[in-house]
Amino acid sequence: MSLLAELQAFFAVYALKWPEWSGPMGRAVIVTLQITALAYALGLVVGLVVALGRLSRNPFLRRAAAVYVEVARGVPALVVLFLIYYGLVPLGVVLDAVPAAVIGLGLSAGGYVAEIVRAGIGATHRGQREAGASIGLTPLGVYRFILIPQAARIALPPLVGVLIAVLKDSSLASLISAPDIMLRAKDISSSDFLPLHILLVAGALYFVLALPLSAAASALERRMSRGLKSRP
């Protein structure tokens, strides 16, 4: 059999099974998305909250936040996942498969969002600082209303980055049983023996959810050169 005509018997594959494998897969593609943006708002709360314990002058909570990003930062995602969801099961702590991922997706996350967030308030002139406290904000006041908004125009190219690398992270979910798109891939792969073509359908998915997040993190790094450059 010629190349050409081996090429056109695996693709002929999906027109026979894709009207079988759009639906479970479809399915999975809103569960994929559903923990991805659960995560992540997770991550991003998590994050502020230690980036804020980094920069406080309460040594304790300095000490305790960087033991945090330490940990986020260096043990795997799917280490943590496990311990959410098999390693609290003898405390008495229950948890289904998706939440389980959100919550250890989302600790994950937080410590790489902490650093991002803590190095775009540290890029903020110190005089903003003591000129907002000079006109009587607080200390909170001068974060949420001065030294945040100007962080998050920093720090938004890199949260983006973040943001695809939790919806990769996601594929690990499959491993604890929730029924995203690598354990629909797996589950069909195994009752069709296509693992090859199933695969392919998932990478696809995956490409195809994270290219236009690509493309937004690199129209605001691009953006974000310009006006820093402009600054005098």
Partner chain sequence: MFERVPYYIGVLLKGATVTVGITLGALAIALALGLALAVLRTTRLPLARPFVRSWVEVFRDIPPLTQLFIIYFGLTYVGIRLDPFTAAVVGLGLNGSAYCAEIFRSGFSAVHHGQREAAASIGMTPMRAMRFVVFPQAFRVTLPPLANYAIGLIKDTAVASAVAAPEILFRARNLTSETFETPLIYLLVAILYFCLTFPIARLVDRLEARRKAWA
Contents of the next structure:
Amino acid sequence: MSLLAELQAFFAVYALKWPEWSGPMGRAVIVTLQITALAYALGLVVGLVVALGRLSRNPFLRRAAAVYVEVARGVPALVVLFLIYYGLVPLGVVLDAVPAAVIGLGLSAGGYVAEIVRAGIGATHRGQREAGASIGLTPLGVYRFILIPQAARIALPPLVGVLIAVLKDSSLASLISAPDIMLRAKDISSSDFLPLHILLVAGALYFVLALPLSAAASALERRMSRGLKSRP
Amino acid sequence: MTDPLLKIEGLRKSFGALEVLHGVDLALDQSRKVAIIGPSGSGKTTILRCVNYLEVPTGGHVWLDGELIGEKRVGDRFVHLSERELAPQRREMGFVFQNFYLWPHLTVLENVALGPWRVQGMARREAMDLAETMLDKVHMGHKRDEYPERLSGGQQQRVGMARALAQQPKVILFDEPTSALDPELVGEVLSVIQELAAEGRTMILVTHEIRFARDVADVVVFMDGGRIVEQGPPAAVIDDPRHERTRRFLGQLGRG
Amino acid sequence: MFERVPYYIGVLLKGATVTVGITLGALAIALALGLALAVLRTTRLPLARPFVRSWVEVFRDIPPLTQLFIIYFGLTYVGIRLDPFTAAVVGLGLNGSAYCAEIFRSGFSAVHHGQREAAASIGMTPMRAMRFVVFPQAFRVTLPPLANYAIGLIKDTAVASAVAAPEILFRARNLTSETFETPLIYLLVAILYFCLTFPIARLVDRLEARRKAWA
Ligand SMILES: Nc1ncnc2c1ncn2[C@@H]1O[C@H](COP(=O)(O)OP(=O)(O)OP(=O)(O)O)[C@@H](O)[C@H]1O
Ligand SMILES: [Mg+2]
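May I ask for the structure of the form predicted together with its partner chain now, the form predicted alone having been displayed?
Complete assembly follows, chain above in first position.
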């Protein structure tokens, strides 16, 4: 058989199988998106709290927040998932796969979010805060009108980056049997003996989900690198 | 005799083990202009920052219009105010920074209007109108919709002054407002300060522009090593200094 | 309850050697391929830029686990059978090539093009300009992000447990099937990964602090 014919045969399988696959894969995409969205939301909340801890005046809070960031940076998300899903069972904590994945991925992402937020707030010059204080803004006002608006612009592109990372890491949820894209692909590949076909579908699905985010991140990045000055 | 508008008494400040202000006394009445001159590192900036409590003094007190700044009395002790409690007091004082510190995410107009709107609680429209008036005062009305980084240093500093004016402050503190500027931009900033002085505003001006200090100030203060060495009318301090150190300093500057 | 800890640690450390092996193998592929891609991008060859951009986008946006499964399970369909270790090295290496290409690209662009012109003006060929002028400077800029990538890579090697490569997490799962001390074992696993990544994280902090001191 010529290469062309082989390729034709390869893709012909999709025409045959897609009607059967589209249902379960569609539902799996929903699960992947659910895990991603919830874990990201949790990561934002955790990250914000930890960042405030790192910026606080209380040395104990600062230390605890720093340790959190170090640990989140150093331990694989998959290990966190296993720890939460399998590791806590002997202690009587039994979670379903999806909540376990959301918690594990959210805690993991929180460390990154915290660093991004902290860097964003730290990037504004101390003189900017002082100028705010000098016109009589309260500390809360300085945060609200001066630090956060500037930090948001700096933090936005990397925060989109974290969203992409969470989307990709959500694939790990399949390893604790959450019914996401990867788990369904694995199931189908062992029942239909077409591993390459279905795994390529899985890859394509992640790619299609991540691509717009990735484009948005680089567009934001470009806007940022032009600096605040060139805002219209 | 009425109390002075601003009174500084026994002001001390240490950074760690290093004491940079060794007890400074200064008083100024309504509408008076004080120029502080002195060599680099003598503590001029530190005085202004302590008056505005951007720096917490290690000793001494500051009063503005009879009100104790940055502290309150609890029994017979003085307790520092929190940043929150400081805010309304700072609102009474304008501060013009050497490096401007305009907020880059806001337009020129928004920079000036932020205080009136968010601190003084004016309606937005009203705050914008006030900001516009202040911008006209510093001849920056035509740049109201620009972002700060598109402005020259002299223009940025004039916006910085408009921002301070919009607080409708009782006193304005200028910390070397022209020393971050290219020489050809100094004039436009000084002339605005001169106009403000002529309006009868109360101000303290830290500056290296000796000639300007002589023209504008009622009182010139010469500082060295964290102390006031001498103070008096410009004709005395600048043209006929009594202290050797003052003479040497002015001599190095070519007497302005 | 801790008497079996030394045994656990012994088993996990054996896994750690495999983890380090996968990391080094993948790192070598990622660096070499990433550098090649980044250099290719600077050439004027037709289609070089879109090719590199698509490569980066594809390998960056698809989860490492998916890439690993495609290589390990998927390729059996066309008769390619890799052992778990090799599959992990290749999969993570390809995934990493996308990151490294981006890191090198920004390293190159941090060197002002005037410098290349200056090199040309004293008669250097483009290759020599790359070697003597661009690389040494780009290296300083790229080191912190490369170290960060290495941390991410160590963490990503955990997915190799899913194709039964005998690395840390895989050994841990085997241990947990022998005993009920699951929380303890996973805690040890977390600590072990932390010990592998922490020195690099410190290095990144030091490098960043130094870079800030220059700026
Ligand atoms: N945050 C700080 N920490 C430690 N030392 C400081 C700090 N701020 C100022 N100093 C020191 O206090 C002394 C006085 O500084 P200050 O800025 O008040 O001087 P200045 O008279 O304004 O000088 P210049 O004319 O250069 O602006 C200097 O020795 C300076 O190094
Ligand atoms: Mg100063």
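These figures come from a predicted structure and were not determined experimentally. Rigid core: the largest C-alpha set superposing within 1.5 Å between the two forms. Numbering follows the first chain given and starts at 1.
Relative to the superposed core, residue 99 shifts its CA atom by less than 2 Å between the two forms.
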